[in-house]
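A lone chain, given as structure tokens: the form predicted alone.
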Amino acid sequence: MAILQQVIFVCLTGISVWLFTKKAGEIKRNVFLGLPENLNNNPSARWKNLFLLALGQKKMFKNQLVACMHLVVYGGFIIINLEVLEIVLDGILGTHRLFVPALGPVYLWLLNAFEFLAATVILVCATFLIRRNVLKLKRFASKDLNGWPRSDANYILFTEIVLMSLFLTMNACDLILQSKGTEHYHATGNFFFSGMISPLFSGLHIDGLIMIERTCWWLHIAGIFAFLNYLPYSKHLHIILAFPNAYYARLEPLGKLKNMPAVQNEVLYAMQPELAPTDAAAPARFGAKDIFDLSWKSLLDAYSCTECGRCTAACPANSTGKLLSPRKIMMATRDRLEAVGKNINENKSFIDDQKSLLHNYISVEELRACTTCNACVEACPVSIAPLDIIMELRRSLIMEESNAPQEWNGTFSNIENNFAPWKFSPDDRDAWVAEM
């Protein structure tokens, strides 16, 4: 029987790791459908970003209470999964609490720390569920999250509560079995939190206790494997991608727009035709119409989005009732990426589906509402830049489709003819000096 359980566990582990690796490979492929961009400069600043933004969650601490709660869940996710290593090894080797002999008294200290995190994770996740579904905070009640995104967040929080409850229940039964001298249940000392609930199970027979402990053990590890394979389809993929996204964040000052050498050269050749090469090829495209025209970093941003809504809450255009929502820009980009990835999976290479990120996923009205103030970039906890995507799509609208409001066209014409947004020649603009 024990050998059969080991075989089942090894198969479960292998299938879970294979499925996760397969999906992770697809996501990596999708990200690199974007244009190349070199973001390897200044590694010291990049490592600093990784530790402060991804690991230390520096930007979250603008709201200290929420930041502390989030840090508990995040710390619980990372640290408690050290306990998963023992469970995995126990499952493969057919042992029970493999690390007890090696760690001695340290084991009890670690398990009590894990239980403290488990208990606080349950409390914090319950609080987050109340914030989302009872208090209905504005940024969580937004129509951006209608449908799957809202359910996704609730599923994750509920799953965290269930996994931590299974962990504590498993330990509570284990403690009683230790006290009864049951075979294979090593004496570890008292677990503080599970010790408080162990009296609930003290009246059960040994066989019943073993059944509950083993059921919780299997459900706990199976739930973790299921959670692992749910991550790539969920906004909680940011648990993993926050680290590379923070490292590869653009280091230029906010507000510095990316130059377009093709446009710069066109202006240069218009002013100095003698510099124009005779065999110069026309630029392939100005701006971006689809995900293939965006930088790979912008696509990584889309997969890293936490859907927390801080960007949209900070957006002045959204606050005044405009259609623009930076969160929705990132979600739409990810949806388009997933659609393209599915297309590639089915056809081995991308087959034109007569759709594009611009128009089919993100509307002209959304793009025109942006004031380019960078509030969304500043607000993002993991250095996502919705503005980069907005600017590239807007450049395509203007320069590829000549699609701009009449007021903008007048400004463009003035800049082209008068070198300023106003309808006055340079000579007339200087006339006020003579009057002074």
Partner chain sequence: MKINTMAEMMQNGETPEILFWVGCAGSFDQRAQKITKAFATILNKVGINYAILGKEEACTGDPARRAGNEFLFQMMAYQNIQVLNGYGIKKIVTTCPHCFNTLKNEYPELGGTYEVIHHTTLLQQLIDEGKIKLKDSGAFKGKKISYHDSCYLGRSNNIYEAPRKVLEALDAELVEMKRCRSNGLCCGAGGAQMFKEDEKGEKRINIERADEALETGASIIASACPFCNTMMTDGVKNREKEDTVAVLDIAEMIAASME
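Show the same protein again, this time as the form predicted together with its partner chain rather than the form predicted alone.
The text that comes after this line covers the one chain and nothing more.
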């Protein structure tokens, strides 16, 4: 019987790791559908970003209370994984609390720390659920999240509460079984938090207790495996991708837009034809119409977004009622990327589906509302740059489709002919000097 459980456990672990690896590979493939961009320079600055922004969650601390709550959930997630190591080894080896003999009194101390985290994770996740569903904070009540994204957030919080409750219940039953001297249940000393709820189960018979303890153990670990495989389909993927995303964040001043060497050269050759190579090939496309034309970093950005909406809350266009929402830009990019990925899975390579990121997923009106103020980029805790995507799509609109509002066409022609965005004579540029 015991060996059967071990076999089932090993199969379960194998399948969930295999499924996760497969999906992770798909995400990696999708990210590299984007254009190459070398972001490996200055590794010391990049490691610093990784430690400060991803590990240290520096930007979250713009709001201290929320940052602390988030830190509890995050810490809980990382640290409780140490306990998962024991659970997995127990599952494979058919042991129970494998680390008790080796760790001795340290085990009790560790378990109490895990239980403290589990209890606070439950409290914080409940608070987060209330913020989202009862208090309906503006960021979360936004129409950006209508449908699946809002459920996604609730499923995650709910699952975390369930997983932590299973963990505490399992320990509570374990304590009673220990006190009754049940076989396999080593004495560990009293766990503080599960000790508080163990009286709830004290009336049960040993068989009943073992059944609850085992059920919680299995559901807890199966839940963790299920959650692992849910991550790639969820906004919660940020717990992994925040790290590479912080590392590969652009290091230049935010005000610097990405240069377009192809256009630079076209202009150079027009001005100095003697420099033009005879075999100069025209660039394929200006700006981005679809995800294939964006940098791979923008696509990694899309998968790293956890839809918190800090960008949109900071966006001047959005907060004055315009259609633009930087969060929605990121969500639309991921949706399109997923659709393209699915298309590739089904057809082996991408088959034109008569759709594109521009127009089908992101509208002209949204793009036109951006003031390029970088508030969204500054606000993002996981180093996402929605402005990069907005700019590339704007470039496509103007240079591929000549799609500009009438006033901008006037501005362009003034800049070209009068060297200023307004229609003044260039001869009057220094007219102010005469008035000094």
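Residue numbers count along the first chain shown, from 1. For clarity, a rigid core is taken as the largest C-alpha set superposing within 1.5 Å between two forms. Everything quoted here is computed from the prediction, not taken from an experiment.
Student: Core superposed first: is there a CA shift of 2 Å or greater at V7 between these two forms?
Tutor: Result for V7: no, shift under 2 Å.
Student: Once the rigid core is superposed, tell me how far the Cα of A431 moves between these two forms, in Å to one decimal.
Tutor: That residue's C-alpha sits 3.0 Å away in the other form.
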